[in-house]
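What follows is a single chain, given as structure tokens, in the form predicted on its own.
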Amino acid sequence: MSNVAISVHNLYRYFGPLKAVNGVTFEIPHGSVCGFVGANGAGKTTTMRILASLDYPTLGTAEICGFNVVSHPEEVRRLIGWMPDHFGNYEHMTVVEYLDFYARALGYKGKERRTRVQEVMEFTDLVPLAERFSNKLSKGNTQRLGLGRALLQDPQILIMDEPAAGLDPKARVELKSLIRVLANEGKTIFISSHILSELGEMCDSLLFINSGRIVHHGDSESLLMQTDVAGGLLYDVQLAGDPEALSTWCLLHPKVEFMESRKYGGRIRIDSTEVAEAAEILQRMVKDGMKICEFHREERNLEDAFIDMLGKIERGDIAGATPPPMPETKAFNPPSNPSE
């Protein structure tokens, strides 16, 4: 049996002249958590909807556990749990009634259905909310309800589109904890989010997509340890004196750029990756009368890495796939609200 849970090869999705997905190829192994990163309109949701069999690709293939999403949608739907960024609720339907309704739709009957609904409610901590109306929940509880619905059939693969959007810090921590528990149970999780720091903490790998093309696929550690787009490194400098002196000093030294002011100093960028160069600059600062009490290299955060990645694309340092000619057949247009 193949270890690949999700396989996408040369995937394209055109909406008229718009190339929403433009030659995407990647694989995600079983039991891993993969974060899907990209700006609004980059192609994340379209890719995920194709994987969930809610949209058709214009060209290329997408497979879930070896099943093609176009030719075998029923098999695919039995294997996945789909959690869209927005999903339908119903007036005058309680949380337990909502989950019971979807359990019936999935074919659960009698005692088995009641047991499965109870298990999901306990896992997502929805038991105290069982009699609350499903359309009157807070954002955090609504997301837990959406996760519960996606887990009802105990899927092998979870596809989650922006599940943390709009959540308060407490709800984000709870969601992150649930995702780690699911990952430890061996489920494959494909999750998109704009909260890059949290993706880095809970994901085994990250996929960066820009303008419909994959521009990075790897772990967060390798991304964070790279230099910035121009080949420099960031340092935090703290002074036992006037912090404004640091920015003034940087103006007079071409290899050093003042990036950000902080309470006791600032963040600088040295246009070199050599340790000896940083040591020489530190020595020069001290010689010039700067009262430095702390000087250390900063690790980039994922937001910096993502911005640098976009900078590399603009500079032409990252080449994208060449799209094929536009197909003559009319592109498939899915229903307006297939997730409801």
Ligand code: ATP
Contents of the next structure:
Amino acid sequence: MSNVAISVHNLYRYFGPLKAVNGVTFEIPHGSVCGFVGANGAGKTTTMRILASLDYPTLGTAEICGFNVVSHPEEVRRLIGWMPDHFGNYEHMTVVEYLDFYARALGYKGKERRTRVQEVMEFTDLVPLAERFSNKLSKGNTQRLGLGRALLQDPQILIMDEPAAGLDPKARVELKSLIRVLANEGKTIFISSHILSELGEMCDSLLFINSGRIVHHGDSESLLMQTDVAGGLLYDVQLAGDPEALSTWCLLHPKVEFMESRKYGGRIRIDSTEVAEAAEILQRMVKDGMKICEFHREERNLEDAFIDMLGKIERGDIAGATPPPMPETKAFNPPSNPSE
Ligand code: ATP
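Now show me the form predicted in complex with this ligand; what you just gave was the form predicted on its own.
Below is the entire complex, every chain and molecule, led by the chain shown above.
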């Protein structure tokens, strides 16, 4: 058996003139966790829906364990657990009835079905909520239910679209630990999220998509290293006086960029890799009357790296800015619309 769980080759999905997925190629090996990162509208959901056999590519191939998602959707659906970013709940259906309904749809029968539903409820910690109406759960518990549904057939591969969106910090930590357990069991997990720091911790690799194009695929360390040199030095600066003074000062100094506002000042980026230059800038700030009470170096994080990368793409400094046109081949003509 090949070691590749998910394989996507030259995948295109156009909606009229809109190039939602624009020549995407990547592979994810069995047993690894891959984070799918991109801004709103970058093409994550579209790619994931194609992988889940819920949409057709305009051109190109997507395979799950060697099965083409277009020609072998039944095999693909048997292998994957799909957790969409939004899923409908039925009124007046309890948690246990909801899972039982999907277990029936998957072909589980009798005792085996009851056992599987119970196992899933235990794993997702839904046993105490078994008799609650599924459409009245908190966001965190709704996500647990969605995960439970995706796990019913014990899939080898989990495709999760923004599972942490809208969760409070506690629910996010709990979801993360469930994902970690699944990863330790050897499942392949393809997960999209905007929360980069969390993805970096739990993913073996990160796949960055921008305007339908893959712009980076590697582990988080390689991403941080790649952008560190060009990214300059980052400092947290706190002032005893008006915090707004810092952003105004940065506007007048081209080598210093104001990155984000913080309660007592902000985070700045110095366009240099020399700490001596940072010391000179600190000196200048003090001379200009800024009441600095703290000035310390910060590590570059994944959000910084991602923003750096988007900046480079906008400036045309790295590949991904100019996508190759879709080949002039006859586009795939789907037999009929796939259903959710
Ligand atoms: P988000 O993080 O906001 O969910 P995303 O990266 O998942 O974004 P997609 O949902 O894949 O992005 O959408 C990519 C682009 O394709 C967007 O511009 C979106 O509006 C468009 N799009 C998606 N589905 C359709 C559709 N069925 N018809 C027309 N346009 C669509």
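None of the values given here were measured: they were computed from a predicted structure. Basically, rigid core = biggest C-alpha set you can superpose within 1.5 Å across the two forms. Positions refer to the first chain, counted from 1.
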task: Indicate whether residue 260 shows a C-alpha shift of 2 Å or more between these two forms, with the rigid core used for the fit.
output: yes
field: Core-superposed C-alpha of residue 237 shifting 2 Å or more between these two forms
entry: yes
message: Is residue 40 displaced by at least 2 Å at its C-alpha between these two forms when the rigid core is overlaid?
response: no
- prompt: Where the core is superposed, what shift in Å does the CA of residue 287 undergo between these two forms?
  reply: 13.6
